[in-house]
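Just one chain is shown here, as structure tokens, and it is the form predicted alone.
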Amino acid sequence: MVGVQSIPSPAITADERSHEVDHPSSHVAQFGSEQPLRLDCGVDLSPFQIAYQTYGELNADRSNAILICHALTGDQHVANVHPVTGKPGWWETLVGPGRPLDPNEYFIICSNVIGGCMGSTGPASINPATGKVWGLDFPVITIPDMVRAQAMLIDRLGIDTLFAVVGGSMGGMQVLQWTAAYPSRVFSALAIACSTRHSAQNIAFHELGRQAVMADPDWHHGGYADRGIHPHRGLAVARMAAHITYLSDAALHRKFGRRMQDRELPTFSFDADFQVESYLRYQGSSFVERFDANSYLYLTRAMDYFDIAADHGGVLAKAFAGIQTRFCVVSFTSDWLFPTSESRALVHALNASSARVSFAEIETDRGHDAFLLDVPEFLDISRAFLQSAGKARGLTANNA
């Protein structure tokens, strides 16, 4: 008989995936019925929670504070260790001391999205009116949703307006979300690596990934949470398929090309005979112990809803129209996930609309994912561009 080598069961258990959900190892702003969340749905969603973390200090006069957005598989642990994968944060090459977003220079908040599964309130958490895990009866969700609870968490931070918004992918589309909807409140904004709408491409591989995780038998039309079980083998493969499209050939190329994992020769089985299949099920074995399914659901759909234009009658340049923030719109040359054209699209409507914007693609083989590495030019721009806004701003060396 051929030798099959499926996806291992994640290492980590349930219980503690699900302890972070509710009870988790950061800051937390909850939210009662006298402050429900209006969702674009037309739900009003309360209580409610955002998990959060923050580095530094705000300064005397609250002009310091810059909004980390996370991407789709990120969470609020952007500079510190991961409580559930004892991993470092998911953005050192960015955030910590020396580096561009440094927390002796600046306050930063970094808050778990609506619809996440790290302490903000999601499809994992318990829903307050059952006594159960929500699953499939929490509301959908969409990114002003997102936006819209984060400015509920700075105003509960006595914050009124922040120095940055920063994000890259689904992050950017959050801090476009930022500018649109809350332009006064916005001094400057980084968005990197994102669009201001979901390709259909993009849409595709979404779906793709869904439908992995509802074909997975444990999936249980999302009430796997009352079974005590996981659709691990779903998830892991829609987040393999989702990987993919986070890197380019090239660096798939350079990074194994055809060379066999731990063998000289095929097996002439299903096993992971090549480096790339062995990469993509850890990528896929390891994501499952720190995610859960119905959450990746929720957060790919509210991506592939996002349309910055489809709110100003079709004209993104309106979006935009007498907004003073200062914007860096920064795109990688192997990005096909989100290409460089889009990143034009986005500049030109700021031309349009008379907005402060600056432009820069790099030159990189490192696909999507480039914005998460240690890419020099990268953390160059970002650096040079936190600095000239932070003059204009009047912020001095460590805003004291």
Second form
2 protein chains.
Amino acid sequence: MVGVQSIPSPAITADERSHEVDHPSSHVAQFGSEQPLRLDCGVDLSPFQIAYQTYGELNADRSNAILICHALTGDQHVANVHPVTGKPGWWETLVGPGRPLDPNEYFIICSNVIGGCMGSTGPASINPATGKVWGLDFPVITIPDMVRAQAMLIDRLGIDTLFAVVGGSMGGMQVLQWTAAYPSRVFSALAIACSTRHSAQNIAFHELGRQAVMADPDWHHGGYADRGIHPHRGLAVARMAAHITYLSDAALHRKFGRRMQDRELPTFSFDADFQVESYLRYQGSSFVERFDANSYLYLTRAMDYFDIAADHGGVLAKAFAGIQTRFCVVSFTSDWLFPTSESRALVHALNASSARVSFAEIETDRGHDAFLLDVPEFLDISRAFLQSAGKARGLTANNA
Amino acid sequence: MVGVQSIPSPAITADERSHEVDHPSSHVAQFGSEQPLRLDCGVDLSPFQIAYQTYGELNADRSNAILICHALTGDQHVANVHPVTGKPGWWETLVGPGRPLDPNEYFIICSNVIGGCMGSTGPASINPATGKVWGLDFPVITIPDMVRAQAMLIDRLGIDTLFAVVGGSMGGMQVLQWTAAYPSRVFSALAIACSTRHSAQNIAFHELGRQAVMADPDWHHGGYADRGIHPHRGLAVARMAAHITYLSDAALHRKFGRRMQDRELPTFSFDADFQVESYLRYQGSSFVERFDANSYLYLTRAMDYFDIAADHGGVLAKAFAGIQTRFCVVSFTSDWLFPTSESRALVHALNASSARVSFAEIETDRGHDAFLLDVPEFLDISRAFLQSAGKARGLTANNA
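Starting from the form predicted alone, produce the coordinates for the form predicted in complex with a further copy of the same chain.
Entire complex below, previous chain first.
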């Protein structure tokens, strides 16, 4: 290994490590009353904690750190077996030895967002003022709040400038917010299948999901935890709705078409006759085992509120004025949740800001989910972009 | 008036008219044990009844009858004030004096589909065998079943051949089924914003809606009526999901964009901050006042099962072999629920059957709902098609 050395995460105390009991495979950084998280809603959240995973090692220059920002229902377990589901990490197509984000080259960090439910403080955490679960008393958080908390974590890890910030969907929104809020701390940015603001249709689908959760009597206006229950049914319906938006019509047709489930003729009942019905039901029921319903409300709300231009007088280009960050923007032809037109609008704004930006629209019928799948062209572009940025950054590949 | 005379609906008895107490503005045709409705699931449904509206008068030749087939959440109240909601008829853009379907020229019939909840027999009706509401004991019905029941009504009205069958969405499916099942009884067919079978994505959205209904504890496996309750919350969520699919992304953007509701800044809460949220909530809550949850399950199921080609060895053209009916197929550019590609496939099959067919794809950003709206090009095409078919049929316009 050249130019790379292992360093301990300096700011993580033994006390913090004790929290790993709850989330055995994650580190937890705690922020006490002297370091509140100032939220957009006006509340100072304190204390709070951030659960995170790292892969690889920080080099001596502290110049090879990549922050991965996860999507709505993702978490910090990017490239390791998930402690709850036992499934592989959610982005092992992109992250891992020999992959575009190789832990042999980069120090890769992924933290659970604030408001999440995999170890970072969120509505399912204990409110220290009451000793009870926050529920809906948890303050509404925003994408900028998530990024502000991540910046505090990056500070804690002793990293000044991130080599790259990478994410898709809600993760891509965080990437863009990082570059707008901390332009000097982001050397390169890979923003995938995202936009700078939610469309009315995006908001509508999220509102549908929230209404499904809130319609479940077990939700109890967010107070289900005290009753030892969880609005499984409503959350499953919300997940089904979202899942349809993650796939293209063509992908659903190819995967399922009108094929029946283990039979040729309809049952003339409300059983899952069609394979696509069975698939959706499974998506709903498996999701509720690993996700908190209130977190779902908070994170969808954060995405709906997100609007970079609105914070800059309605002019998107102003958000990126004078920025030195190298951008790579990626969209997928069949993504109807974040269509290419959204990425083009972003690229135009970046061009207007004289930012360095490359843009790739990738031909695939796999819909929004393509960013999580083994789509070779996407993986190749990601690798090439990071390698090029790495040269500019003076990084030397370990395995060169 | 030339060539037109008023005739009473000959087969409607005084007993049948007494049922109008429940549905004051509709006629009700009853079919006793001697006339069961043979359903695709193998059940003979008997007795059953069909509630219907008529506008205009049948001419002496009985050659000017138009049957309108309603969509999923429509009913027979096409062109009169709705008895429950007090709102105008759902297709007053198309039907009415001076409109393309003018009651001064045509005898216009619209019946509530079997399985519906506005007076025709459906899951909310009383099961004569038990004296209780059918609920899920009601047999699963199909689009062909709906059309078979309509044919019995048309027989009852003494009409041999319909001048036209007209419908959009689920109504369009019935139009196509009419031509496939009773080609000699349909002189012309206007099929709008529909397809010959549901795609996997269509099925997925319907399954989402069904799961939302079934997730509501007030549903009680369909047995809510006996308990004097109704799964309002689940049905409202189902309606919200469906409603998103009826509008295009562009239409939602134009109508609502990201505009806030009576304010400029977010509330940082889960209130309906955005106008589109408030709109969706209203769509959900107003729908449940007029629609039965079990009917929603049955009718969505019927649409999912529909597949004309499947009944003809998988070859769509065979369904229309040798057909003399004049077809007009209409699609809308921004309809992503029944995209133009579906209409083109239908037109290709009709061409392969040497059927007379005209096809119009209408440029609009209003999505699937365009067929219900004041879209002049669509209305002009409908008028021209019916006038042309009327000449071929030897109809003379009253107002000529």
